[in-house]
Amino acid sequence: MKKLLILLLPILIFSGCFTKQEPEKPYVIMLSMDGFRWDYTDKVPTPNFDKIAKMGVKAKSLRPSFPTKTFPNHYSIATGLVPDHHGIVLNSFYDPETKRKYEIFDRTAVEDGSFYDGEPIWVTADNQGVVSGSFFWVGSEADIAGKHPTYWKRYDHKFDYGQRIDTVIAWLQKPEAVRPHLILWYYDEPDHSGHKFGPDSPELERTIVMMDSLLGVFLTKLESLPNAGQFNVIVTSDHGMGNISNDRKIALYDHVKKEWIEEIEGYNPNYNIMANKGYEDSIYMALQSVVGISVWKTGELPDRLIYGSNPRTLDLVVLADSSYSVVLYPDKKVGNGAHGFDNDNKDMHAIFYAFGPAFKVDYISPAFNNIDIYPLICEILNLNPAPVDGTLENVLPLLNK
């Protein structure tokens, strides 16, 4: 049963008066709320999410790609490829072929298109004459295949949430010849609150109420546009969040020697390790018996993870077991929530809500993979998709056909 909370923002429930019109040229507007777990809407009142579910479709959950981190999964949604195939294998990684590092806080790396493989949806759109816009989506700041989205923003973590809504609405009011028919935009919450306070905390619940209220603001403004009935709106997320604590923490350098390792990239609960010559087996054997983590040589991970063939995954992959943490040093403190775990862990699953002329009404979908979203968008926008790991057949039942 949902709990009653003191709201951070007044809840705005949009009226649901979007009159469906069949557009000559369809639209897709996709919002990601980082770290929004599949069951968060069951914790507190979320009337705007509930309205979308009634007037459109809701997935029971959205299964992220492994590893269940932010940059890999946002780019998987954009390309329909798993991280092992699109190259953003962790939020931070080392490329042994070019001897360069990718760090999410390194603007030069983030804006370097050579790190990004695959064809993101905005490139597919541009190649086929569809104008696009991106507000902080992973990869959109880079020159990929010689292209950016038509409209795009350099990431600014402090950029006001309400102003993001206003910018998207302004894009949709541009003259038809220059108006984006594909928009991807992003909020960093509730991920931050989930990490700091944990996914079952009162603080997280207040953040969920706030995000639902922001959604209501967006939908109310969207409804005021003269062509509101033409918009296909998707609200999704990159991953969920699991509980962790300092009581279940493994420090890698308690078990391996620094001189065994040439490069180590990642952070709780994922690390990729490049061994110094002759030490791969030493690292593997030292970590194999440690309770609370799994370690694999690349090429030997479970097939279902689809991970470990890309050179950027290095020699060994270390993953904490669910609810455990793995860090480099024992004095490193961990927060109350984390993601990055096995994507079979339901706590890692995300949300998918959608409505508009392309979608069924009041339809609950079985869970599907986030790599299925790219072919779904291509189907709605009548685009020829690039090769993907996702499957259109998994999401065809969502469509109003």
The other form holds:
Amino acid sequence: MKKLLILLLPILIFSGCFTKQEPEKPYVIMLSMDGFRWDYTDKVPTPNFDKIAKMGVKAKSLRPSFPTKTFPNHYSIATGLVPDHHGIVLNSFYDPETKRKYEIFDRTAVEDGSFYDGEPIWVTADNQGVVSGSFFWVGSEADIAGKHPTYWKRYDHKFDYGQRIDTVIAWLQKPEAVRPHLILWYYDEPDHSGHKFGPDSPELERTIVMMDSLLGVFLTKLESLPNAGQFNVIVTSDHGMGNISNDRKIALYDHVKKEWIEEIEGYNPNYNIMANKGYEDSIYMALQSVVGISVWKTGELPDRLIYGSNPRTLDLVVLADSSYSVVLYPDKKVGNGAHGFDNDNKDMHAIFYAFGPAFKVDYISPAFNNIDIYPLICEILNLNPAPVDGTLENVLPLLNK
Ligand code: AMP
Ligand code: ZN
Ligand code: ZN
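Could I have the structure of this protein in the form predicted together with adenosine monophosphate, to go alongside the form predicted alone above?
Full assembly next; the chain just shown is listed first.
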């Protein structure tokens, strides 16, 4: 009998006979709406955003990382690291060590894991036994540390917005053993409308109404699931949008000679420049006094930007001041909206809403940084986080603990 008990003991303990019932495994479902500025919901009625704010928490704003571009920031949200540390230093960059270029429209580069440093949340999840899904999150199409999310899709700009919702809902209906408990998904609006028509345009307002309705469709479908009460849902964005105009535009080649520059990466309003040998000071001196832009040698940027130590930031960083544009040639036309500016510029700030069992109800949080989201998700999913730049303490007050 004693022998039998010894044999059975581990099984009995494992099956929970001697332990308390395991709590439900938590979920995090995070949606990013590209370029959704912190104050867009004040422009038009947004009943679904208002609803989730009441159901959970809303940050006064979410401070993006510098530079306030799409790829650097989505990957900062995924890793908890600033772009200088995770390596996606711009939407397009040159790596002087490997002499290779990264560009967001170059599928080979986007899907090449060797460009991506840091540990994205889906890798942390997979390492600790959590199934994940990504519908177009930056980085998820690359093999990073030998891994993709469990379910992932190759980026397709035209993929129907409604079908994205249906896919996420279908993932949540998979059998428990293969059901993702971490889902990241993405819409490319209202960024596009903000660039084309400007953040104060009626077209942008119409897009915000559309994004709010999509959120409403998603919420209705989510609420119809039997375990709806278990989902922690985050709705966020990568950056905001600032007004620009062709009247406030600086053309770099009006000030610097082409032969001074070996590589120039980026587009309005920021660039990383590699100087031809001996011309770093020439470029710096030529741009220093130009009204409407700042120029720094990498290593001399203000500390708060946390940028310039990564070799991919090259020799010099050029950044337009708020509402200014910087282009290469004077005949280049700019649109009506841009982002990429200083992350202290309030127009660059993004949104953060969240609700579910992990979150407080009807709570307005002070602004925090987007690098704090990775530690927040780890906390909710009970994952041991990789080392990050973000701070869990900044976001603990959001939680229901
Ligand atoms: P930007 O506004 O220049 O920072 O870039 C935004 C654009 O990035 C969007 O319009 C998307 O089309 C594009 N984008 C977002 N995610 C991906 C992805 N995973 N692969 C390729 N392009 C993407
Ligand atoms: Zn973006
Ligand atoms: Zn954009």
